[in-house]
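The chain that follows stands alone, in the form predicted on its own, written as structure tokens.
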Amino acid sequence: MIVSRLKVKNYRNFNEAEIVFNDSLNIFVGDNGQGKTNLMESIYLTSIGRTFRLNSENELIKFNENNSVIAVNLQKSNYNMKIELKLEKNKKKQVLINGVKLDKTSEMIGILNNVIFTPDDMKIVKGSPIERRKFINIDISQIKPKYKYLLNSYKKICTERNMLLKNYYIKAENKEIIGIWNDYLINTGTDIVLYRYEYVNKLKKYAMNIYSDISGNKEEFDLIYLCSFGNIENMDKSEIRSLFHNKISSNFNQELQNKTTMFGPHKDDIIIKINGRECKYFGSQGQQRSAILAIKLAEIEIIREETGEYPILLLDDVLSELDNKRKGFLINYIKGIQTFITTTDDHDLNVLTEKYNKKKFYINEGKIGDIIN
């Protein structure tokens, strides 16, 4: 999978820009606040349909403008494709694939597969369970189209069921229909858990080997899927469903008291361990960075396994977070993968990528300067 061209208009601090990319390595160089990450974000938007930064969609449109357009040309499975994303203030965004408008933005997910690595990804190791659920939800959605539908359904089910729990004693019919919503919750939740369990095990398989290489075979990496309603290891679908059902049944009075759904995929977590100890609490800064690096590179391998093609790799200012050993490991690993890197200082990168086929772009105040040879 290769992104060959990017065009943006009225996007962030760019009036209009067009870039033809190298099919190997592309480096955006410039001071902070000049637009490097904006370009990275625009590519991500055409893959996922939303930003990886905490901004509203209106903020993506250049100041004093009412609309914006982002378009990428890509080669996928020997086919040429074009993804366009159109933004208009206070209106729902539009996505077009080869000129055909999609009914739902979510339909674009999986067309342009990506793995993104930013300094904020350390939250996957050090942050709350919400960060880890968000991470696996995005990943699985790229390779399993049904998964995104299940997540949306499950969110609606939880909302409706929580309303029933809050008003359980107000209307007589609530007592009659709660069982129906329990079944919806259990059936949909079980499917989500199965997808996650399978994905985490694959992630563990690749990340264990990658982490071992990073540490020089001196440390052991482990990844555990923590299901909120019990241990599901080696269980089949019917066994997981039964476990979920029993948990809901035995804790129903407590849920009524708390007026919320207490168990299910919305409460799950992933535990990252180094040498048998939880990395979040006991890992050194170096171990935590090695863990997230191993996880991100494992993502690449899973997408390749599932789709038959490597995803694109987006590295937003992460080299400054890594020591020379980990920088070298990362740069060596990405051979054969189209990669986009942002950096304020390309001195070390020049040395590390001396023999790479690459293009470098100088970004200054929303303008793209001549390619640096």
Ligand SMILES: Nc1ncnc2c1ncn2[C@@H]1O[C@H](COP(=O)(O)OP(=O)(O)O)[C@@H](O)[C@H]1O
Given for the second form:
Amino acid sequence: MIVSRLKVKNYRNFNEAEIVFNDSLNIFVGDNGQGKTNLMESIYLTSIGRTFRLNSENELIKFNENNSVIAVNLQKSNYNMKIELKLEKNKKKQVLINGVKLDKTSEMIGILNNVIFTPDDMKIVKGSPIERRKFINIDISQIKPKYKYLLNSYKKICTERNMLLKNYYIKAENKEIIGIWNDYLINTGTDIVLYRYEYVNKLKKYAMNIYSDISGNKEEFDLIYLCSFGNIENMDKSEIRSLFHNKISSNFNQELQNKTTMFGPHKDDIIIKINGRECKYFGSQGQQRSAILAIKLAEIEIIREETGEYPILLLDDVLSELDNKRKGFLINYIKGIQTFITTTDDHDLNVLTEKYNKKKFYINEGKIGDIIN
Ligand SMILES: Nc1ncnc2c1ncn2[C@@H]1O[C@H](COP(=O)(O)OP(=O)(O)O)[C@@H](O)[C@H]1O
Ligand SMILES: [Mg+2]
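Swap state to the form predicted in complex with the ligand from the form predicted on its own:
Next comes the full complex, this chain leading.
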């Protein structure tokens, strides 16, 4: 999959810009605060429909403007496409595919697949379970359209069920209604857990090999889906379902006391291990960086396995975080994958990509300067 062109208007610190990209490697060079990440973000927006930063949607629109347009031209293996995002202050954003407006923004997910890697991704290794759930939720949504729908349903089910747990003794009929919500919770939750279990196992398969290559076959990587209602290893759907059911039944009084849904995919986690020890607590800085690198590259392989095409790869400021060995490994790996890299200093990158087909863009105060092929 190739993003051949990007056009932005009144977007962040850009007035108007149009960029024709290289099929392989695109490098955005510039000092801090010039708009490199903004450009990465604009591409990401046409993939996922949301920013990867902690901003509100209004902040995407250039200061003192009311609307903004971001558009990309996409070349897939057998067809071309245009994805457009129209933002208007305090209004819902619009997404157009080949000029046709989508009913829901989420329908755009899966058209332009991306893998993004930023220094923030260290949170996947070091952060709380929320970070790891967020990461697999976005990943699975890109390749399984039904998953996003299941997640939205599950969220609503938890909200409703929590309300019932809070008000359980207030209305007599709640004793009957809770059974229906338990079934919803168990059925939808089981489906989500199955998707995740399958995804994590695939991720593990690829990441193990990649990690082994990075470490020179010296260390062993492992990934485990940690399910909050019990060990689901090698279980089929009906077994997982009954495990979940039993957990809910035997802990119902505790849930009533806590007034909240205590078990289910919203409480699950993924454990990353190096040489049998949890990387979050026992991994060195280097091991933690290798682990996230292996996971990110494994994501690329899963998307290719599932869709038949490589995703695009967005590397925002990560090169400076990696030592020479890991940098070299990464640059070598991205051959054949359209990649976008931001950097403040392109010296190392120039050396590493000497023989690569590439385009370099100098970004300065929201303007795209010289282009060097
Ligand atoms: N809505 C906006 N309108 C105008 N400028 C913005 C807007 N949002 C962010 N910026 C500006 O964009 C710049 C940051 O760009 P960024 O892409 O993060 O820089 P970097 O090149 O370091 O990655 C800052 O100068 C910030 O003020
Ligand atoms: Mg930046």
